[in-house]
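Consider the single chain below, provided in C-alpha cells and representing the form predicted alone.
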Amino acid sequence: MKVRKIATEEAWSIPEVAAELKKVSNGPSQSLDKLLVRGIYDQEGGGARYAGVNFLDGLLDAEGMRLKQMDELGIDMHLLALTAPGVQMFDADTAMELAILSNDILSDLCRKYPLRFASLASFAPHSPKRAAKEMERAINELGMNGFMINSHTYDEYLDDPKFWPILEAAEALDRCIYIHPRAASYGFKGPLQDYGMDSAMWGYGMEVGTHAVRMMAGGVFDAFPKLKICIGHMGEAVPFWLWRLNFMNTRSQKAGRSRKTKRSMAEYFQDNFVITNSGVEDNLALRYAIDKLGIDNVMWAIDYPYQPMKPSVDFIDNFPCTDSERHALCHGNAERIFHIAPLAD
C-alpha cells in the first residue's frame, strides 16, 4: 500500500533575496556563511553545483523541475522554507522587507498546490517585536504551518531574553519553530575555515546542536513549556549526546556553573523537540534516534537541492521498521506537528 511522503526539510527561495544574498557574497562581511552564499549566488563564478544541478535552479524553480521530480519518485508533499541564511544576514529593514515577501509568495504557491507544498514562515529575528508580528499574520492571515530560523543571528542565540517574544509568539500560535543550521557564529570560525568544515560536513551540526543545548540549559523551556523545536540532519547529533549531556549538565548545576533548571535536558529534548532526518541516510542513525526519542518525535526529509530526490526516498522505501512507524515518520508526524491536513480516507 502506497505510504504518503511528506518531505519536512526542503529548501527554497526567490528572486529578491536571491539578489541580496549576491550582494552578501561581494562584501566586507568575514561571515562563515560567505562560502556557501558564494558558491551557491555568484553565478558569474559558475555556481555550486550536485551532480549537475545548479543549487539556485533547485531553489527558485518550485513549479518546473521540484514537481516533476516529486511526481517521479512519488513524493506526495515538499514542507518549504526560505533557504539557509534566510533574511538574517540582512539589515534589519531589509530582512523584514524580504521576510514578508517571501512569506506572502510561499503562502500563494502553496495555495496554487495545496496538496504539493506546505510551508515555514521566515521572519527577521533582528526586532523580535516585529518579528512577532509577522509570525501572527503568517499564521492567522497566511495559513503557514510553522517557522523557520537559521540558527544565530548576529552571534546571538534564542536563549537570550531578548528574543523571547518569538519564543511566547510560536508558543502561543501552537506552531514549531525549524532551527536549520548556518554557519558557525563569529566564536566557532577559526577551527572550521579549513577542509570544507564550515558547512554540512561537521560546522553546520556543532552550531544547531550548540543552539539546542543553549536553549535547553539555558531554561528556555521553563519559560515556554510547550514550545516545539525542530531540528534537522538525525538531530544534529544531540540524540546520540544525551546521555552525556544530563550527566554533566547535572554536574555543573550542582557546581553551580550552570543554571538551575527545573527539568533535565533529557526531559526537555524529550519533550520540546522532534528531529527530522534530513541529509542522513543511515538505518542505524535513525533507528537509534526512533528507539532513544520514540517514533512520534522522528520524521523524514530530503534536504532538496542540496540532497538529491531519489537516494532519500530509496532510503526511506527500504527501512526496516513496522508499518506504524513508516506512516509516522512518512507523514504522520508531519500531518501533527505542523499542521498539515490528512488525506482524506
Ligand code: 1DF
Given for the second form:
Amino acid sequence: MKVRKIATEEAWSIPEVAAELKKVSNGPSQSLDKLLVRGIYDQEGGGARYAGVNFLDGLLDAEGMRLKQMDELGIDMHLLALTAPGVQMFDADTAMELAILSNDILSDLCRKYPLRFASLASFAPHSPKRAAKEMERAINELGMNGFMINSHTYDEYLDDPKFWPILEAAEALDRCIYIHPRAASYGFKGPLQDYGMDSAMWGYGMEVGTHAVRMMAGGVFDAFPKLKICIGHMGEAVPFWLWRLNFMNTRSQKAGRSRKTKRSMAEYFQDNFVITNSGVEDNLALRYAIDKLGIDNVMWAIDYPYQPMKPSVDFIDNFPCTDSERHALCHGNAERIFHIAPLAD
Ligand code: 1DF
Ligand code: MN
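Alright, leaving the form predicted alone aside, put up the form predicted together with the ligand.
Following is the full complex, with the preceding chain placed first.
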C-alpha cells in the first residue's frame, strides 16, 4: 500500500528575497552566513549546486521541476518555507515587508495546490510584537501551517524575554515553530571559519543545538509549557546528548550555576520538541531517535534543494520499521503537528 509522503523541511524563495540576499552578499556584514549566501545569490561562477540542481533555481521553483520530480518519486507534499537565513539578515522594516510578501505568495501557492504544498510562515523577529501580528495573520487569514525561524537574529536567541511575544503567539495559536539553521552567531565565528565548517557540515547543527539547549536551560518551557518547537537534522545532535544534559544540568543547578527549572531537560525535549531527519539519511541515527523520543516525535524531511529528493525517498522507503511507524514518519505526525488535513481513507 502506498504511504502518503509529506516532506517537512523543504526550502523555497522568491526573487524579491533573493535580490535582497544578493545585496547582503556584497555588503558589509561580517556574518558567517555570507559564505553560503554569496555562493547561492551571487551567481558569478555558476552558483552553488548539487546533483544537477542549481540551488537558486531550485528555490525559486515550485510548479516546475520540483512538482515534476515529486510526481515521479511519489512525494505527495512539500511543507515549504522561505529558505535560510530567511529575512533575519535584513533591517527590521525590510524584514517585515519581505516576510509579509513571502507569506502572501506562499499561501497563494498552497491554496492553488492544497494537496501538494503546505507552508511555514516567516516573520521578522526584530520587532517581536509586529512579528506576533504577522503570525496571527499567517494562521488565521492565510491558512498557513506553522512558523519557521532561522535560529539567531543578530546574535540573539529566543530564550531572551524580548522575543517572548513570538513564543506567546505560537503557543496561543497552537502552531509549531520550526527552528531552522543559519550560520552560527558571531561569537562562534573563530573556529568555524576554516575548512567549510561554517556550513551545514558542522556550524548549522551546533548553532541550532545551542539554541535548543538555551531555551530548555533558560526555562522557556516553564513560561510556555504548551509551546512546540521542531528542529531538523535528526534533532541537531541533541537527542544523543539528553542523558548528559540531564545529569550535568541537575549537577549545575545544585551548584547554583544553572537556572532552576521546573522540569528536566529530557522532559522538555520530550514534551516541547519534535524533530525531522532532514539531511540525515542514516538508519541507525533514525532508529535511535525513534526509540529515544518516541515515534510520535519524528518526521521525514528531505531538505530540498540542498539535498536531492530521490536518495531521501529511497532512504525512508527502505528504513527498517513497522508499517505504523512508516505512516507516522511519512505523514501522520506532520498532519498532526502542522495541521495538514489527513486524506480520507
Ligand atoms: C544548506 C543546508 C543550505 C541547509 C541551507 O539553506 C539549508 C546547504 C541556505 O547545504 O548549503 O537550509 N540545511 O537545512 O541543512
Ligand atoms: Mn534546510
